[in-house]
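Only one chain is given next, in structure tokens, and it is the form predicted on its own.
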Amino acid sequence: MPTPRHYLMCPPRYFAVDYSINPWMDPSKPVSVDVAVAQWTELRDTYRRLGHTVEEIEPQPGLPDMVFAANSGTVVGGRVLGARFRAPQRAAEAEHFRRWFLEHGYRDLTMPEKINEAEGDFAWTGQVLLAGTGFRTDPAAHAEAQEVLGVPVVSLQLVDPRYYHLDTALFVLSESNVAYYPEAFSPGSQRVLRRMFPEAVVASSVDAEWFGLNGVSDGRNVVLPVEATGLGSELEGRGFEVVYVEVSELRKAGGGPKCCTLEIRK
């Protein structure tokens, strides 16, 4: 059944690839920040119409990546672990985030020792935290989230430069199941996967590489990139209402729905 949301979201008006700090991203490749903008705002309102709240935080010049809300904090029963980002370029964005939540009422807010990228690496199932490791977040902050959030933690290797993120490699369906693309995975944590979700979706390497996997579920309707097509097919076999988007112009930037969209859970 799908379940409402609550999302914050960065609209990309500064949006530019002027670095690389991911595989996606090639600064001698142009991009448009109109394209970028329009893709956005088709996504935002595609999260309305589906009935779920949106809020944006002003996005800021020179920080092109902000866009991607996801990486920038975890919220689960009100509580808010803030980032620490391993790239420089993207540091700053953290502070913005944490004024926006104690702006906004948000006072069970913790700012890391660690590095984590939020729910970059984070997917909170309403059971227990997936936790991704192997790039960008320290394997040290997933014992940080679990002391601040209060949830059980489980840790995940990821191995292909490509899936920098988990959550490029995995999205979480339901609170009973995920979808999922094993080969971003070390051996292990695909144990772990299968054991835990053994009724997962398991994705192709196309869908992967078109960010199928940097899906967003209410429980119901799942929103994906327009060329993910295997997988909604696969989703659409399991009950789930697909709805794609187009997010070409952020996937420049190594970025698609699930990277531009933030969950707050109260």
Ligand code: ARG
Contents of the next structure:
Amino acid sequence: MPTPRHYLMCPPRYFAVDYSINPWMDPSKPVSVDVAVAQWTELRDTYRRLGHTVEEIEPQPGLPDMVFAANSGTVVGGRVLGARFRAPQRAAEAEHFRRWFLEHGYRDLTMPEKINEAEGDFAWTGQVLLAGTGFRTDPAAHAEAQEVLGVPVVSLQLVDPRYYHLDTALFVLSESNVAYYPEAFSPGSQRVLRRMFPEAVVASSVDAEWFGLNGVSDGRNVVLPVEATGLGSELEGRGFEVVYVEVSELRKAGGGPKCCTLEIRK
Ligand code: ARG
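Condition change, the form predicted on its own to the form predicted together with this ligand:
Next comes the full complex, and the chain you just saw is listed first.
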């Protein structure tokens, strides 16, 4: 069953790839702000069509990756855990989101001590917080998230630099199921995932490369990059409605639909 969601997004009006902090970013390749804004707008409107609420935060000049709102906060039960970025180029984003939350009435807000790229590396299933580490989020931030949010945390080790955030390798389909790309995880973490989610949808390397695991599910509708058709048919076979979106421009910065989408959970 779909449940209405509440998202926070940031329009990519200052989008650029002028530094490289993941293997997808090539500053020598041209990017178009207009195309990025058009693709982002279609994603936002898709959520609204599906009945979700989307709020927007004002983008800031000089912060080209601010469109990836998912990296700036983890909200569970109305509690907000802010972000602390690994790359100095993104550090200032955290404060803009902190202020947005305070101005919008989220008083229960903690800024982390440990490096924490929020929903880039944290995925809330409804029961547990799956937490990635290996490239960005400090493993000590997992314990910090457990204390601050008061939810059980399961740590997962990422091993492939192309899948530097958990949300490039796994997404939550429903309270009891996920889709993921096993090869992005260490052998031990693969065993954890098999044990926790025996019915999981397992993606191919092709779908993973198109950022198919950067999907967004409301429990019934799943928003996927248009190229991730193998994963899409598998999900349709399991009763999900797949909605495809174009994210080719955002992918040049190493992001997809989920990266642009911070979920606010009351
Ligand atoms: N260029 C950004 C970075 O490397 C992309 C972030 C994508 N966001 C995400 N949630 N995976 O930090």
